[in-house]
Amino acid sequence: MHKVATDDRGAIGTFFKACEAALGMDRVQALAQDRMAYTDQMGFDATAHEPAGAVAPRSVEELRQVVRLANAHEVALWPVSRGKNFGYGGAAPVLAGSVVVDLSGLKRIHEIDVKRGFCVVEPGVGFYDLYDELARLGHPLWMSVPGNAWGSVAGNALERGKGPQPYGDHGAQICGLEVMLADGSLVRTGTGAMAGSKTWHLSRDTYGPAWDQMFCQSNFGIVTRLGLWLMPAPEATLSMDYALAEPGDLARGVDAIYPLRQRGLIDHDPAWVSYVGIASFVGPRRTWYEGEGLLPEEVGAQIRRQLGIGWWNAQLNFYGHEEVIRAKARVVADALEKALGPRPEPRLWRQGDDFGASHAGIPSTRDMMMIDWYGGRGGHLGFSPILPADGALAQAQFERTRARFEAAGIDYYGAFSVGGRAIISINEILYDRDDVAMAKSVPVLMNRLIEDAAREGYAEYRTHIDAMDRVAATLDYGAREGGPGAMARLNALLKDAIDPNGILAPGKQGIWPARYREGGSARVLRP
């Protein structure tokens, strides 16, 4: 049963009126259509995580007023940067009846330091906003972008989003945060703790604990400013495409690439992507097949022939001086030739060429085409466990997962992002929200995937709001007599100390404040 918040004393309505008085009527959205706008747009049950409404501050001072009013009225808040985290719940809160704090109005780009390679942005700054500003400056720095890039630069980094560029571990590029705590006070992390610091966004070395990552995927504060390292624009890029013909080829594909990534010969984490994923960017399933059930293998073979792709497909990209990247690509191709076949024809881009072939981190929403795979009101759900960089383990994970997909009647779409030491097994569960059978099978599939991965010792790094408690429960090291694990106890201890009224994002990542942790009865807030 979903937890939902209470409003025994009409606190929500009073809170909204106080916000209207403090911020203006246009900053409060509490009508039925407003609540619907902030629900999980890809969920099967819009009411499961329906908020009580939203407030939209446009400055740090206005946000402070919202936070202080929430404390006074004991109202649960759910901060979102832009609310575009589709596949994981969008803008919807874990706790139904919470008030969404829409930070899209905090949209200043405070700084772009071209010489030292970083930007400082507020949570409402989107990838297109930052790209446009970098373009205005002549593209001296390149950003890394996720597959669907209409969200927030800061929000994506704080959720540890990924991109296929050298700086593609977005959470790892964070350096220096400004955070509003639950009492409305501001703290700056790293050397920003010194007033007038000259190195706030330059170094993660700091005196005492480093707290940037504490505010990633947590509910300990609201980030109001984020420093992010960006890549200096390279002189050239070079790309090579590889394809593997059979589903059983994944193991050798992984084993061929990860040692090269570990040694720094490949500049990013390449992914082996299944052909359904690539096909879903081209058109809906009915483009090739209008029958019921799983996509037949003969149709899959036809798709691969038509698109000129393999069962698994990977692109390797190199960035830097042309002589250097040509040499690196030659060494990589030599190393891969025995395992992956003849070297592909490389594609070179040089500064001054059209940007289309540069892999410059140009934002796009192309990947959202995948939600139309089954037609109807499409949706997708992400499941992404981490496993060791090992071909046999990756192959076994794929085969387990594919069997689960097929038992649920869902076409398998997966990708294995290969790092030097670990792999992220990215699974996109595509569905039609109006399909009754899918509405029943998808949640069951998600639960089984979580259970399977935990049984193998693989933790998920990111999950949908519906599954946050279940994934948190798999982190069971140090559990006592069936209770929560040591990490859950630590999170609860910190949560209660830093947010005693439990107003900030109750339930995010399975972290609940005491007033919801104890008792746990289902209750609901109403405006």
Contents of the next structure:
Protein chains: 2
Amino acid sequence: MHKVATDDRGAIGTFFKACEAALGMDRVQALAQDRMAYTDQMGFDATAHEPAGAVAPRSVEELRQVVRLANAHEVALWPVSRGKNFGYGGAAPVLAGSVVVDLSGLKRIHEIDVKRGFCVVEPGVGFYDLYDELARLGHPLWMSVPGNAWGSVAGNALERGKGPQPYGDHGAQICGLEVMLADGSLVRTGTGAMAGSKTWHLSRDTYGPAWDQMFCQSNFGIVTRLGLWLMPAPEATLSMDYALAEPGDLARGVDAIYPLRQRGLIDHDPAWVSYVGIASFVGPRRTWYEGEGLLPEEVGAQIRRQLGIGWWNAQLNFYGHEEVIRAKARVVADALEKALGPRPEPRLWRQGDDFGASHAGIPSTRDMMMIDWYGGRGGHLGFSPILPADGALAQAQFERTRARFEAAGIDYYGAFSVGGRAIISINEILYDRDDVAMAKSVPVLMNRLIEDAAREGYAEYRTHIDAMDRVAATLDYGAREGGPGAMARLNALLKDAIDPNGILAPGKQGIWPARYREGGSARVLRP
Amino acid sequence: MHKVATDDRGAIGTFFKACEAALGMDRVQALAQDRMAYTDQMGFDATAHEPAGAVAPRSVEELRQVVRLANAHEVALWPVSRGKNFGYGGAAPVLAGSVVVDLSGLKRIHEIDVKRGFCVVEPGVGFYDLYDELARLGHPLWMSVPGNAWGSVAGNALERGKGPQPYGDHGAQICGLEVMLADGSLVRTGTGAMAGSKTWHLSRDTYGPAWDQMFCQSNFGIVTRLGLWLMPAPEATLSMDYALAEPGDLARGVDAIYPLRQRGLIDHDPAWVSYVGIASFVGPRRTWYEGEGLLPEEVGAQIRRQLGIGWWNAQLNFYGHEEVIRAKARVVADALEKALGPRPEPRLWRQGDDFGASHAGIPSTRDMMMIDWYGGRGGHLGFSPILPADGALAQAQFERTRARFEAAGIDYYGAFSVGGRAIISINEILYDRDDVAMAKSVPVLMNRLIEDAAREGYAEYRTHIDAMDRVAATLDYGAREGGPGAMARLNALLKDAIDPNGILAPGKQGIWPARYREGGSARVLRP
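Output the structure of the form predicted together with a further copy of the same chain; the preceding block shows the form predicted on its own.
Now the complete complex, all chains and molecules, led by this one.
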């Protein structure tokens, strides 16, 4: 099923030895326990994506040596920033037998420009690292953070991670990259292409084609430095909570919000989160229910009553000058009154108040509690299609998805993050890895969800390493006689040009270099 | 000086004959007067960029035939949408002897989605065409238009054109392209890579690398369909005019505005426009001054008094719900009071009022009056560097630029479009093409300006076909021993992979396919 790297000639062993000579013994991790450390911590079958080991350069120069050795020995690399891409595969490579390049040692914050509102980070810089630095400066800029914020700022942005803050489309905040190409050379994108550029991280305008987004969800290079726009600290914030009582209310909730978001009256993409998601941050399922099977509806109702939440729940936040956000909140509450009910009591936060609100972009790992929902060694798997901003379509997608979850015996947990024109539907499949039935049903569920979405014309914005080929295959425009689609052909053409030896992250997002396209081998050799 | 296409074997004649057979006689224009029609109407030397002729397909299928014939006969194509890229070369190719592919016949508006706020256009759709269609629908969406709006909506966005409206960064509004590659195949970007995608023009999130910006200012493909986000019609607008009396006031003007823009309190990038620019929209220079040489300072003062304007002038516009924009305007006026003086009388527009305000995005060609400034056959040439949002740096750039203009005997005309993090400085060099001295001094001035900017670390966001190689050469990061920079090497690598015969717009933005890189020939053969 899964491709694995071929190593008939013991090339990986030679490669590791050369890396040890170049970087030092302690930078190469190729023992069995090392390999396990870089597998998908939430996968059912660790061997499916088991790497051959890892190397951990401490500098761009050391990374260059790793890349050159990989070319020389034709070794597949799988670069990770901090390896916390959980729900989508963690640190593990698509191609078993690849060598993880662990960039967590490159953790320099090159710059924080308070006036111009951006930071420049290396891949190893975590959300907590950046937060600490911003806190030291008195929070002149606010971060946007994903639900579980233990990962890399750069890595999350490059995977197009999301947060609920105004700058919450993290990939869209990227401005100016330094990238190591497969030949070990560095390129700087945007106006950074000029030595001594003064606007590298200030402007996405540039001269000629722009390449920042070529390196997102990509195996075209290894990003060594990333410029990211940050939000100027607002004078105040204002929050309003809305809840919808019934599962069938999602359509109404979406249609009420997206036009306001499109008009700029709401400052971020609010998410309608299903109640199981919120409950899973409070405690494991056994808190409310000790039985088997799906959570009974009456227990669900009890949970909602107890937590004071609806079936769907959204927080609307406003950021900025108090007079302006009060005006926005009034207009929004008026517009929502008919669809969502009376104006909730708004919560105001002002500069000088305690800096503790979740919508302020404070890193947290609280959301990871969700993996304990079923008990045992928990895990979660993300299914994340993009939908049009349209209530009826969102409702239908929810119902289709929920039915699939329930047929698989899994409690439904989904969030619909509502933008002005599109919705990202993030569904978390929660499970107990020690549950044999779940280990069987979850992969089947995932496949059904991908098929369902493709039938409706919805692509995923991101997926687990297990599903990367499958999701790539849904991009079928221009496919000829069952062959790859036009986008896959373009990606392959560019991949072969930019990485002729196919050393960079083979199979990432379904993009395989030439050497792996005609069927991979069936074996991994351990060094 | 200029490269020209080689045609030792009469290939272009054969190509034109084949195009006539495929598309019809009337779709091929290769007579001397046809060639002149596609030269740079504002250039001093029409022959420098004279095409071999033009072909004008009426459909994507006809375009495919042109592309296939160009490959077969190894003919260089120069695709233009409507050919109105004036100030940057109009319809003319970089490489003399190229064949212009005039796409103005592909003028279908595929879709206007009023609820989701976007349109989908073919390259021949002009701003007036789209405006007419939106007017027919009752202006539910507003356009952003450049100063001279006779061009193509798609072409302008692909060249990263700018307008003063909230959606004024036209390249940034692109979402979802259909592109013909050099082999005649079509690819659809973003989620359009899925056949039957429902979110092609709704989301820039996609699976894998994103390619919209690969086709901006690019010769990697021919865009045949372009999705562009449009602004939902605001309930009201509010405008405030500011003026600064002295040339030295620019720094203050910039530093006052960019933080407000960054914080979202101002809904667009306001531009500080120098008074000569505004005067040039009112009448030619002889309206005020019949003499030779630079406009005397006392005449400038008289013009400013007469027109009631400052040396620098900016309009701030607010778009949206009246309560919200009134709040924003109050906060902004308060913040600007210290730097820019007392609150100007705001002008309010409400839905139902006459739809005539310039900030509403109504296409116009009034700005083109500027080319009559000196009389004779006028012209203008754009010099457009990107600067940091920083008053002192903007002031220094202005003074350097003005001194260069004046040393060349040209009245200074510049606008600084202030974003939250960067400034686009658009300088219009106005001239009389019949003036022999200007014909000599303008190209020298342009070179000086490019050199000056590069020395400061400022890249251009766009340039004239004459200067494309020169600007590309300023992108010198990673250059080895005087060779091309890292970005030029990457562009060349990708260009050769995607267009192996080098048929698409050789030399555009300084990107040359392999066959032209080792020195072009010295001759153009006419058919």
